[in-house]
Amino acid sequence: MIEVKNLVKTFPAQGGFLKQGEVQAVKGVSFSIPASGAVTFIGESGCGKTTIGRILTGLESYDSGEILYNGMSLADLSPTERRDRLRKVQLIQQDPYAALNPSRTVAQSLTAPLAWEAKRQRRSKTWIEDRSREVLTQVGLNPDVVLPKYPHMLSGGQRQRVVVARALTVNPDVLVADEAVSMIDVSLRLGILHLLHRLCTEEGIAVLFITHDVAAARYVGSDGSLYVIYQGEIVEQGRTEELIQSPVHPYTQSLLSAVPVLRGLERPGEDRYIPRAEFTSGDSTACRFALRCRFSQERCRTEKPLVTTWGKDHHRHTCHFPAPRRVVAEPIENERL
């Protein structure tokens, strides 16, 4: 459905340590997500996926690269056109209590949306009242409670539910969900993850799914896709539940091993791999987390790696020298996320 070949976006450096010049935020990313398909990035705060997610979703320009939507670049379309595509690519905001307005209710944000969408179909007020029950029905919520309520009036999982509704008001094609369930309280996380899962496999909608907590990538995308991303590029791609069983790049291996352990040991032991040092900006001529990585050598420090196959044809990587060792990553069942 879209198809993201070699994007690139450089945002100009202000205040702190960067005093001027500019930072590449995405370099060279290339992806696609299927219809009906779940599509994860991971990776730590500050790797340029929440860039690439507001890209998609026509929030952020983009330097150079293309992006084709049902075989169609955007950057051919008129802006009118370019408009109505990139409305079935909805965001949900990482933050429910900043993503609704606190002066409005629950049926005004929904109403908004709608109202636009019958003006343009010809549609009645009885459709956008219908319509604003529907998604809230479509998401596990009591119409007849959540409307009439103000955000400040709902709990945080019921708020993340009603984003996320109305980002089906105009029946989307793709869901960019950024972080979704990282402001929310643990014992809700799983009837958030749950829902974006069931509208993917049961609703046929697409879902991009962006986020640092492996155990919520796995549950999303256990039928999808995993791209790893660091420091704006993508380090390691394959299927989901392969590439956190085999991980082959020390950057994967080192997320996987950032999972607590559970089950009552003393220590994480000596599969645990934990990077030298904190986040230091690679060079963009070799291998980016070679001053990171406790086994680079001077081929890591001198040449950048290139995109490499490793067993199966869908798991890539981009080390010099790729190997399935330093974790175990024991199954996580659905049930127990």
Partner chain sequence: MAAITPDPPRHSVPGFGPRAAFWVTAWRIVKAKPSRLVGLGIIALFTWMGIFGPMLYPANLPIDPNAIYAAPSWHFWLGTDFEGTSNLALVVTGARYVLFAALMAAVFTVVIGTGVGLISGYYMGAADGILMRVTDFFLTIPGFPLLVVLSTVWNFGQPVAMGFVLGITGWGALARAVRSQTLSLRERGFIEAARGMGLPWYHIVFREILPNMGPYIAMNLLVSVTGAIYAEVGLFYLGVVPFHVNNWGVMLNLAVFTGGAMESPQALPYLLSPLAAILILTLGVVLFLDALDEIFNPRLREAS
Second form
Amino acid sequence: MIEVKNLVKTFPAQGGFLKQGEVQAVKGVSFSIPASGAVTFIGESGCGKTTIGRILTGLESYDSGEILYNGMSLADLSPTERRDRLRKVQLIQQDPYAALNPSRTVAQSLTAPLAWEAKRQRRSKTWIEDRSREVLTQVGLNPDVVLPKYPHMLSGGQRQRVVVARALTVNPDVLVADEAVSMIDVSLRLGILHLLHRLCTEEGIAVLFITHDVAAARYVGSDGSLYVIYQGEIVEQGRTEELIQSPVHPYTQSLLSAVPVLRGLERPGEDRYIPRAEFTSGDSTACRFALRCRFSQERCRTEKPLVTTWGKDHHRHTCHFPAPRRVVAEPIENERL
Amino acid sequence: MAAITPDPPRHSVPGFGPRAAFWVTAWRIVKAKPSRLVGLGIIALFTWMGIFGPMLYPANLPIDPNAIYAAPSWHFWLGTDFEGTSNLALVVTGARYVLFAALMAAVFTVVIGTGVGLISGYYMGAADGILMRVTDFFLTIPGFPLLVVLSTVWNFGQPVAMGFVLGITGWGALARAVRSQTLSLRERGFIEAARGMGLPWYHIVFREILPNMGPYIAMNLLVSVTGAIYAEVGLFYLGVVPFHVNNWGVMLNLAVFTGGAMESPQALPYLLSPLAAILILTLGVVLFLDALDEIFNPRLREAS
Amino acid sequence: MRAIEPRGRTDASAIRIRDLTVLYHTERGMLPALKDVNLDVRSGIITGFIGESGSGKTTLAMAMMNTIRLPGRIQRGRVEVPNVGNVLEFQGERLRRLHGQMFGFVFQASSNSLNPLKRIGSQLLDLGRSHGLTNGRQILADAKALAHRMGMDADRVLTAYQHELSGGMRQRVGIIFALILRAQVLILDEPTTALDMLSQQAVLEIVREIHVEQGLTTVIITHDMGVVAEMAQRVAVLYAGRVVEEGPTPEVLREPRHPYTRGLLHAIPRITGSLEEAQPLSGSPPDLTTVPSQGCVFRDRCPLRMPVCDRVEPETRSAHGDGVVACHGVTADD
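What about the form predicted together with its partner chain, after the form predicted on its own?
Full complex below, order starting with the chain above.
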């Protein structure tokens, strides 16, 4: 469905303590999103995962590389074709509070894209209303209750569902969910994750799930692929469930270590460790994670690691010294008081 | 735009036919505070005066040589002028020109200011650069002196002409403010989403961005009305604009320069009646302004 | 976490909250944001307040410090702090001084509580001065020590403006502000909400270490069971302004008694365990205006709903040894 090859994006650096010049946010990233597949990107804030999502939805340009939608390069399309193509890739934003226009009701928010669609397909006005109700039902909301409401009258979870419903009005092929649950109460997150999973498996909409919470990725698609992104590069990739259970790159391992342990129900993994140091910009001639890596050796600071496979072909990593470690918490079985 | 607003063929869900509900809630909000009702009442009274005032009196107001500069009495509520014409009649019939010109001025200000601000803020780049230079140019034109100069060559018998000139010199500040709000709104998530949906620019600008500035623009409209009234009355008072029709400014001018209201208390009612009219109208606008924020801001609207 | 608290029904050194009711003025009259809350915040340990948005967890912390502002109002209740007395009777200057010495509050989005136009260091000095600490050098030295302790470049942080700091660093700066006046009770409101996993863990680790080193009584307000599970020895579960369950964290997690706690636990996306076991909590969290005024506040989302729940608000019963639970559907365990 979507294939991305060697994507590069550079931003001009702004003030602050970033050095003058340019910041390379995405450094040659390649991946593919299969039709109705679930792909997850994980990484810290600032690793470039959001930029990739914005490029795919056409909200951001890219400097080099190739994006193929159904085998056709985005660069080869005419502006109109490109717009129609990009409409099929919808972004679900992180902040459901900003993603809905506060001065418009849910009905008005859904009507806008539908009216456009109706005009093109010469549909009637009742079609617009029927379709609004349909997409709201699809995301698990009661249209009669939600349609006349303004965004501020809805909970965070309901808002995010409305945002998904709005994206569904254009019959998308791909949903890019950028941290779609991180601003929602933990108690309501699972509902949204299940919704994305259902859209993927039942409606055949591919989902690119961008997150910093590895646990959430399992609920969107445990058999999909997982890409771990560090400073604009993919450092490890594999099948979601497999990668979570047996990561070999120290960065993936530290991300997995950071997932809170439910003490009493789980015991922390034996090799759990959390890097204390803040995000530091790495060197392009060495492993970018070397400065924060607990296991780094001389070679890590002098030689850039290449993409290597680990065991199966789909499990790849960029580490000089990959090693499986037990970092994920394990459930405590039957240890009752 | 018509394609985007669906007519409400079925009112099964309030969300699909929101216009009627808008007036109902607006009325409820105004009703909530007596001060707002008073404000609305005053504005309604003056609007009514502007529309029907001249019809209440004969085209040439009756004069009474026996009651020149009469004090307020049962017969002449607000006293009389130098010809013995009722001041009340003068205020009522004079309202049309003043109010119509002020309304036109406010409409020109708001339409041009909002339009320029929206386009400039949304498109940024070259369009923004050009529009903002134009705005700066208009901002630096001193409006009042320009009017004084223009009045020597232009006939201000038509209130539209007066309104146009007042409006064309007054939109700069609003355009700047609207532009900066647009700049911040266009970065918001819902605008990005609308762009991602491939919605046309006019939908994004007028349907997504504009409503969020509703309270601000509505307030500007009302405040511009009062501002325009001061400006035009000032012009007539100074006598730089030829008198074609009776209006409040003419009354002030005649009361001071002909009737000597500053020296003799005789002509004082003649001076004070148009002043009172202006003050009361301003008071009405100020009292009503408070309701506008709630009417146009859904968050406040539903909370009340 | 370390050993479970020794059991004991009374703890003389705890902050005792009794019958605390806080009302908020709304369009529909005065509505309770907290109702008859009874809770001991034990000294020397980390307590978690957990609940969804609008559950009253932040209000509880604010009321504990007597900092409820209009449109809210403390209607009744007591907050007894050992050696200090009832905090709710403090007012004006006395209350302000108490805040400095006693309570350190770290705001939800620390960036919002910092002045964007002033350097961190000068804001710290302002804070110290307003509490009568004139020795600026001492304050800065303390701040540097704390910053260093938290793994930050102390000189850079103190001379920075808030926008120059990352989310995790702002949160740490918030902790410096809370502790610079040597507070004994540290309250963190959603300390990790805006942070990604690694920064979250780093901040939590720091809080845990500082808590031990400075012998603090710490309260963490959060909607994330994971944070509570990692950090807190005891947890109080809040729902619609009521404490519905309270007890030692491991026991509450292992054997949640209240159906709401159970629901919360099942709703956590987890990295282990079966995917099918996870169930989202049904319904939406209530806000002030939708909380039923009679009967159990949770009944609309409750799988154990019984006729009695519509009429009678459940009493708190003892559970988890020295904890409590408030539900008609569970029996007291002693």
